[in-house]
Amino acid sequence: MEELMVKAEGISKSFGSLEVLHDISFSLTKGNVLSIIGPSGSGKSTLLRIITQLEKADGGTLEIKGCRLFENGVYAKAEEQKRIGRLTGLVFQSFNLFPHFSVLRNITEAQRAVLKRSKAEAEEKAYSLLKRMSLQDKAKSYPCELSGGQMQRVSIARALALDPEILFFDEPTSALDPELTRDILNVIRSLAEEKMTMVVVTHEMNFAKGISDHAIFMEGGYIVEEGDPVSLFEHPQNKRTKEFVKSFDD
């Protein structure tokens, strides 16, 4: 039987009189890839910072790996929040690098606070992603010396530097011109190869539909439809997923 990695059932989530999120619910196994397509505004972001907590829900259940961080909007205690969110990482659309930190100490800083590495430690560990994201000579650089492109591969590296057991990531390539979109989806489908358990929020429908076990649109908080990409994006039921799937192929 396969390992649920995230159970959501019913999240619902509003900022002031405005919900944002309507009865989500989905699951996610392990090893496998689901992406999240959907128009800007649909709650796709605010979802994953729920999960990741970021952002607290109003009500609904999730369960990451059999362990329970809020049940009707009521969340685990403190101690137990912060084990649940070490089994998780979100890479962002905008990086999120300290501009302050060398790329090193970017990497090394939350596994010697979080995991309570040496630093050798951290810094061996650090290294390897980097040589992984054929980075290992821009260590002593800093991020605004980087390109978008190799400040994403190291947003990526700070993420796995933690080992979480399911990666997320919000619109990875939103920010990139298709050049270093394409080095971008090229390390996120090598995690796929992997049998890394994701979350990847994109408008690249032809990576969506290549690396995805499942697949769910999403448009005004709601799930409009949801099911395995060569039928969510191929044979779309709803209206509304038709008209945004070919938006892309004109």
The other form holds:
Amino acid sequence: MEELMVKAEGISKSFGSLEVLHDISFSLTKGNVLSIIGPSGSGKSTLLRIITQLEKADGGTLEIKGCRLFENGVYAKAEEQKRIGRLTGLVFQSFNLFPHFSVLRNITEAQRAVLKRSKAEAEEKAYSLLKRMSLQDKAKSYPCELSGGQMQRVSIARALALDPEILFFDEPTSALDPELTRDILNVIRSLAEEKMTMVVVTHEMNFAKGISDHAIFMEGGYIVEEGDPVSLFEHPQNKRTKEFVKSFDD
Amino acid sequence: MQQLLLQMLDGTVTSLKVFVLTLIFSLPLGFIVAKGRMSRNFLLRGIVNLYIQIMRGTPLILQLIFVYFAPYYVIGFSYDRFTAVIVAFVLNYSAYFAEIYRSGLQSIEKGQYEACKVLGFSKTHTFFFIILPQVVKRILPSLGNEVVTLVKDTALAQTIGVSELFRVAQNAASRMFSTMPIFVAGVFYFIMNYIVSKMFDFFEKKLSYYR
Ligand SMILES: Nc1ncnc2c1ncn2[C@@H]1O[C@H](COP(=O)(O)OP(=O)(O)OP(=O)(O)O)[C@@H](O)[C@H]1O
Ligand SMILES: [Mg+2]
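Switch over from the form predicted alone to the form predicted together with the partner chain, please.
What follows is the entire complex, opening with the chain shown before.
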């Protein structure tokens, strides 16, 4: 049986009088990758930020791995929210590394402060993640000494260090040069191969097509079209999806 | 001459006391003021803002006189001059430090808080281990400026009759019909501030390992 990792039903969100999400429903099963595409301002980040608890939804119901974060817009108890938060990890477009910590400490800090792992345990985990990101030799460096691609790999390692069940990426390559983008996409691809459950907001259509099991096209706060990525990207049914996908063909 | 130097050292000790006590109280108090200035409660924010405006908008010398004499004229309560100096300086400097803290706190990117939230850090951990160290680095130069100014401002304590370094020098100058004591006092202030700046340079260097 496939385990449901994310189950969203009718999520809505407004900022003041601006409705940015309307009736968003989708689900994601364990080991699958969902990609979300859509023009700027369509609400992609807001959706990710609601699921990772950086933003509060106004309505709808959200379950993470069977645990209810909110139901009809009413949130679970603070403790439960926290527990659910540990199931999710988020990688930001702008990395948001801690500039005053070494690369190593960026990766160990939450393991120690939040998961109460010992220093040795946290460092061992950090080194193995750095190795996987091909950054072994950067453990003692500071974020300002790294390239954008390296910073993003550290931030992925930082998120992975907490062993999240679902990892969310919000345009992880948008702040990077094309050459560096490839490195990050490769890292995400290898996570997909290991059956990490992920949601990726991206403008990299070919990449999304290659790694995801399901794709969603959003516009104006609505899910306009969804389906398996190959048909969504190659034979979109909706007019707006067609236009959007076409704008990336050059 | 030796006598004069001894007297001046005595005055210097008083100046240093004003300096140290002001810092001890206003550095932490400034933080509370900054918090009030950034409060969501508009009444609290308004009151704190007014307080800061008054402290920055009127001369410290006037505040000194007010703090010392007002309680006496209003409720007949008189108190020690030295205490009045400390109260006035702390009130004044807390306001300036608050503005420095506020600019520092507000300069930290929202993303830092968001990363902390997503990683599950508690509010205290976020503040003390992630935000505060970065704030300190950013405000160190302006804090340094303010502390140097404080060394010089201690000379104002004489306004309400506390014999700090400058007062001692002036008295000696009129006794001796010479400006030499005043010049010596200048050298004293210069040395104190030289040490203060060196200390700030040291801390700035220590924190320059990252950008
Ligand atoms: N904190 C906020 N306050 C007010 N409006 C906001 C806020 N955050 C987002 N919005 C608005 O919500 C809408 C959706 O924003 P969101 O960032 O989710 O879009 P997006 O699809 O991620 O766009 P992009 O591709 O540019 O990142 C936009 O109109 C945006 O201006
Ligand atoms: Mg976005």
